[in-house]
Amino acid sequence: MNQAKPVIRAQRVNPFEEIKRLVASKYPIVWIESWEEDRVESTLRRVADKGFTNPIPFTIWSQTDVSNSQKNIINILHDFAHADDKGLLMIKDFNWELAPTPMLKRALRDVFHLTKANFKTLFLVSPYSNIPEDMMKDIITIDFALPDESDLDGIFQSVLKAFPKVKNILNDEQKGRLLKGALGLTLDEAKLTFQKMLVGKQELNEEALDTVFLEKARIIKRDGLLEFVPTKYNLDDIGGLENLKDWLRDRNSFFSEDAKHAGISMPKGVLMTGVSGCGKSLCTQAIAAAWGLPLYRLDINRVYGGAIGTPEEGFRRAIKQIEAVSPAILWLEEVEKSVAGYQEGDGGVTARIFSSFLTWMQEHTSPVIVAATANEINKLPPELLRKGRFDEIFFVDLPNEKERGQIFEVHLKKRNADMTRFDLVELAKATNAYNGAEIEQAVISGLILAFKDNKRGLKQEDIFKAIGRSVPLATTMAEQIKEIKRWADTRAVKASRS
């Protein structure tokens, strides 16, 4: 089964209007991908009853429908194809095992050829589409849009009425964040989440947002393709990297309505490359905190491993999910490994996924910002690096002396150390060519030494001992680091100030 097929992306598009246009355009066969069978049925019924000047007959077939127990799907498709009247037919749980595949294909082709000149549309409904290559010209697929904020608000109000004893003290801004937080859930999932949020509560306050975010993270985690990452760090938790911080702060206002009216679009993405252990992953979390957006990490290994169908289908579903929960940040860690097969001349799965990713990055209009990190950026193909894909490419170098002092300060304060015992300048000088991770490890190792010595408090001497026992990465991988720096000199913006 070939997964490459024509797809109309209906994200953030009114499903009623989209389906109405397809029927008016005389599309013979439409496959609707959706878990929300009831919502799809309701929308199709509304199109049939109110979409046009005169109502259109609407029929549903299911394997468990007793009234149609004497008719198999071949009979149903035959009757629909040869009927004189216009109409809509919905087939629930469509799959290729409903009948012998050759006969089912023939019946669908009959529907296509006999109805393409009439206002008759067959809707195949299932959570996933799986169209054989020899049927791709006959069937078009749409992703049925998940509920928008207006839909979710309706569910939210109905659930509130069911809990009259709960006092709602959310202001408009908090309610807006609540509804945005629920984007990406089906109506049923949203209803259950809102009910869980209210059960046992006397008042509905801002803490309710945590329930929504955690529930959505749990639902998204089921596939294992996307992982919700709590943002534990902000820009103040990062030592140095002032150029990167300024760039992020400058764009914080780009998410406002005023910026939108001024014609300023949201950033599409930022790529951070550089020496391993210098804080690229930490920066990704800080970006999410600085911009107030949820962060989701894509597990590309599960995509290529076929955890959810074919790799192409897994990738498409991951993109569909991140668009559904947007605005959000999509984190691609060590992105060079994701396209390794492409670099090696793999003309198969990797090349197709990479091509789809490039097209999506260039053309998508959903508020999804890609935050990618790379240790070996020279392995990335030039197509990924050109403007229009990433707004900026930052090079995260080994911290300079001032930055090393700031990093020591962050980690010492984080562990409630007595700062009067430490000379940050001396510590910075002693750790020349150390990266941020190695500085943190020196503090941790010093704490262990202090604890072993009668559980006393950490002293500067403990950290010096830990430093003396370690060899920095810059020494063991000197040639590789020189090559990375040479590449970045003319191709990237330095994240640190000189």
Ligand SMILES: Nc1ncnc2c1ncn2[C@@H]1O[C@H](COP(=O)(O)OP(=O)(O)OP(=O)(O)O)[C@@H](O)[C@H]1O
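Numbering follows the first chain given and starts at 1. C-alpha atoms forming the largest set that superposes within 1.5 Å between two forms make up the rigid core. This is a predicted model, so every value here is computed, not measured. First, how it differs from the form predicted in complex with the named molecule.
Once both forms are fitted on their core, a CA shift of 2 Å or more is seen for residue 39 between these two forms. Comparing the forms between these two forms, the C-alpha position of residue 426 differs by less than 2 angstroms, with the core used for superposition. A displacement of 2 angstroms or greater separates the C-alpha positions of residue 120 between these two forms, with the rigid core held in common.
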Second form
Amino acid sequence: MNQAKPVIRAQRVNPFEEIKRLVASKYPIVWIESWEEDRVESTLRRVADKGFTNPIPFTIWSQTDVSNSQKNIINILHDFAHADDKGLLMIKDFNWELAPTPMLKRALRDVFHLTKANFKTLFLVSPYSNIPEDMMKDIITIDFALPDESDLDGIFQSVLKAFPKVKNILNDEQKGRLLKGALGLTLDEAKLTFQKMLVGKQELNEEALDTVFLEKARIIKRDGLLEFVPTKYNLDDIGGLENLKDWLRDRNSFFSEDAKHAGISMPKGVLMTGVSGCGKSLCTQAIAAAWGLPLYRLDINRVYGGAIGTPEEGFRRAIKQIEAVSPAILWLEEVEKSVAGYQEGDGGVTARIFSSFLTWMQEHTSPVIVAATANEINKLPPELLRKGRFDEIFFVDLPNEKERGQIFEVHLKKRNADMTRFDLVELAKATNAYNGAEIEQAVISGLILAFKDNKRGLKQEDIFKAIGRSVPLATTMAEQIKEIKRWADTRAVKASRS
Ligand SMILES: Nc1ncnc2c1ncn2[C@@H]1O[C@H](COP(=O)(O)OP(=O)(O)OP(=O)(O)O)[C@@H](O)[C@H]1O
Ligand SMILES: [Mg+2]
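Given the form predicted alone above, I would also like to look at the protein as it appears in the form predicted in complex with the named molecule.
Let us now look at the entire complex, which starts with that chain.
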């Protein structure tokens, strides 16, 4: 039981069309994953009423529905299976505890066999599907996408009608931005946001857009699953790692319409692994800047913490949110622990999230690019490393001598040091086995020494003093680092140019 099932993507596919197609192809049982029960209900109703030449009967069952109170779910399914007419049946909050599981399975199998030849489809609705292994053949899952721009436009128009006194002076381009800005919200959230934007106003102008952006930031923040990371760094802030930087620069043009025409697809993701403090997190931020895309970090503690339903629900919601705000970069820190971890005795939760992550990595068509970092690379499951998941796996090693000079240059310039006072080659020679973070620290400690000495400017000897007082981590971790290198040798591409 509880095995994650590959999800048939409905992202960017109009849910009405998708459901109509499933009914027309006589799918017996469809599990719809969604938080938006009302929207699912109204979409199903629309398919039943208007999807076909003649309307199809549509029934809803929920545990608390008084009119159905005499009938338990088993009777309802039995009646549905044996009715000879067409029909759609929606079960709200479906879960395996609605009836004794073996009986429920039997009832669903009956539905499957008795309805597969006619236009009857059973819809199970809940935020997250979990289908026992032995039922997988009988049930398909669809992922009910969040409202798209045209849905949002519909809501916008209807809210606007409720405020007849507000003069709308948005031009088409501004309205386009308004709707884009609301992507990622559920229908109810969008409605409230638009109302907030209009209430007490005389005129709807560009300023109102801020309400939408703020509101969305607030909602994404309230869930706390994704954290927007403002990108302070770009490729020039990285010393060395030329191979990685070239790779990123090459792909910059892959996002254009021209590339699309030439059949070049967008990258799916990049995995950076290696020695701590050598710039993996830094590179993630630089990727976002280099490609001009917003960066969102997944807060895996929130996902597992159960703040947003079960961990599976939280994970799926995060995925939906990032898809809705795409094109965007999804940052997964310590992927070996977060989505690819395995924990004994957690009831299979991490395993299910991993499986659902892999499926999504493989199948998603939305422009979401994963930037993942890993420290304990020997813990990475082989499935994650297989071709087709990440476009490239980079190994970020301790900087070589030339790179150390470049890292010094980056950090000295950043602090407006007088570059004529420094010999980068000597500094690099003196910092064998230092990582980037330690080189930065040497510059900072040097600055403090100089400041304490009558607030004078930084000199090379200050840095040498700071170097003399510190021991690089790598010397105490020599064995581990050797191990990492051995692993990476055959599995990853070196981020540095040798
Ligand atoms: N190649 C580099 N060029 C410039 N600065 C660097 C470089 N590598 C590291 N640094 C400095 O060290 C800081 C820490 O690096 P970062 O957080 O990117 O390391 P990391 O590889 O993600 O480490 P961890 O594995 O511990 O998360 C950076 O913010 C940056 O200031
Ligand atoms: Mg890091």
